[in-house]
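What follows is a single chain, given as structure tokens, in the form predicted alone.
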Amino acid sequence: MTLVLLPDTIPLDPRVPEGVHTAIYDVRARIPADLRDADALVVWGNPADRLAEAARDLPELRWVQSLAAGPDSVLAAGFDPAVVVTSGRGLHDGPVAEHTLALLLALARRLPDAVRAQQRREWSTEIGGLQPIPGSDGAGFRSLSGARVLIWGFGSIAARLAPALTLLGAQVVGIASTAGQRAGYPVVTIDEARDLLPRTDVLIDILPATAATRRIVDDGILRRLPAHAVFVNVGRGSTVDEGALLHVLQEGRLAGAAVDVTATEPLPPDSPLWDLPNLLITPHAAGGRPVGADTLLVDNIGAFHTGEPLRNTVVRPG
């Protein structure tokens, strides 16, 4: 028999072939004891320390099948090398693309001036009544039409969301380790992308956190932006060097940000961060529904119980 542990944090489904067997855990608790000899630990939402501790507790454990785009969580827990990590990429491409535009839409129709002027009760005639046109002297990033936009991380999330900015009216280009065509639109590596950068109106970061992604996004990075652009991250916190977005947006060398996460999460109440009137932060919102979770757990332990190759396989460094 098969046992598959399930967390609590979301309803979960999947039809199981015959073999497997399914429980429900807390994931705000331990592991009990009659569910520790479980061969797969199915994550969404887990505390740090409860992933550490069902790293101990399970000696059978073989599979760990993370509902989070990124498995950074389940990768930093301490499980045994020989347990297979798979994640939840393509759960979260609708959410945080939606997620993305909607930042960006913010930061170009400036409505975090706007409640602003709501909550004081004025009328502001600085963000309404006649305006520059888009692409014109002194316009700024107001528009995504004619936009252009670089979106460094070009995967399934990109493919979602670069669409929706087309449509739209931008121009998009994604910066990759590899140069090429991904779902129709131009990839560069980042080693090109530093002479597009001068010409962008908007940087997105859909990042993973990797070894070779902290703090990639950087001054020389940000500086190298035009004084009008403005940068979005939905991917991770530990991507950014935050002390230098905070100096750049100080010196109004750039023009705005929106971050949906942070190195530290939650931001603390006494980062500079949160003082920013040209920053918008939201709390880790863009994602947070795994759409299609039980497909792919279906799909996923169907092959693990019969020894089949397993979607979303992350290979695990060292």
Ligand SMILES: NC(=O)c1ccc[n+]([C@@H]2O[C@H](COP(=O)([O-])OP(=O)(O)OC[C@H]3O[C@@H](n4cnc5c(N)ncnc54)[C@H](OP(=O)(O)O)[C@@H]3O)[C@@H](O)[C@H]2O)c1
Second form
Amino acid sequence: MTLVLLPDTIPLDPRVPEGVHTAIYDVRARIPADLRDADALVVWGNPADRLAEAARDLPELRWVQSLAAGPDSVLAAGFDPAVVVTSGRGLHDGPVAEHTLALLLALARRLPDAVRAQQRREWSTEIGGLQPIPGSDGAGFRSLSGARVLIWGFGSIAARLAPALTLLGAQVVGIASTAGQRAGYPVVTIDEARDLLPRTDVLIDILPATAATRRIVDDGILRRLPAHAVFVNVGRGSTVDEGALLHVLQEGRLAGAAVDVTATEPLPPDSPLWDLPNLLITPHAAGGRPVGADTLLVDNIGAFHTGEPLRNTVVRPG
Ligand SMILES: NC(=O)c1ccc[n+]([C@@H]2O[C@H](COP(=O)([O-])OP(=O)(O)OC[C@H]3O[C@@H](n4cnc5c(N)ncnc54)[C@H](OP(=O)(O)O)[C@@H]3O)[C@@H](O)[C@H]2O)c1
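Show the other one: the form predicted in complex with the named molecule, since we just had the form predicted alone.
Zooming out: every chain and molecule, the one shown earlier first.
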């Protein structure tokens, strides 16, 4: 009998083949002794210390299925290298694409300024009223129509986001590890993208947290963007040099930014990032709702049971 442990943080009801047994476990507690012979562990919202404990506690474990798109927390937990890790890649495409659009449009249409003015009961004639035509001198980033958008990390989420940006009139180019066409969009490497940065209105970060992406969005990258540009991070906080971001925003060297993820989460109350009027912060709110988790589980539990390749297998570094 194959035992698959399901987290109690999300209602799951995958139909499993004969010979597979599922049990629900509390992600905040130690896995009970009678479940420690589990073959597979599904994780969602598990605290880091409990995940590390599970890595030590489950000697029979052969597979960990994360429902998160980014498998970084599972990879950091210390599971044996023989344990296969699969991610929730694809489950967050819609929610994260929507959140990215929300952040971008909020920056373009100055919603944070409008909310501040509303709190003062002020009808701002500067935010409203007659405005420069988008794309004209002095207009700044005020519309996606005609905007040149670079998406760094052109994977599953980007493939969902890009057509929505196109629909609103943006020109989209992706950046990934290798160049070529993806989902109908031109994708370049960062070496080629460096020349595009000075002609970019929007840089979107949807990168995973890896050793190679650590602080990859640094001072040099941010300063190559034009001063009217905006930066949006829905990938991982570790990919950005936050000190550099703070400085370019303070200096007005970059018009604005929105981050859903920060290097330390929760962002500490004394972080200077909170004080920047041109930085919009959301508390890792883009994903958080894996859509279609049961379908992925049915596919992967079936494949695991018959020894076939699993969907979304994560290639471990090193
Ligand atoms: N804010 C949230 O709530 C939230 C929710 C879901 C996901 N996320 C984040 O979004 C990330 C992406 O999710 P996804 O589902 O789109 O993953 P994905 O399909 O694996 O796409 C990741 C992309 O990043 C590229 N990439 C990786 N390392 C790179 C590097 N060093 N330089 C250039 N490109 C690199 C990959 O390019 P190659 O294909 O060429 O390797 C791939 O195109 C996740 O890892 C997670 O960190 C955040």
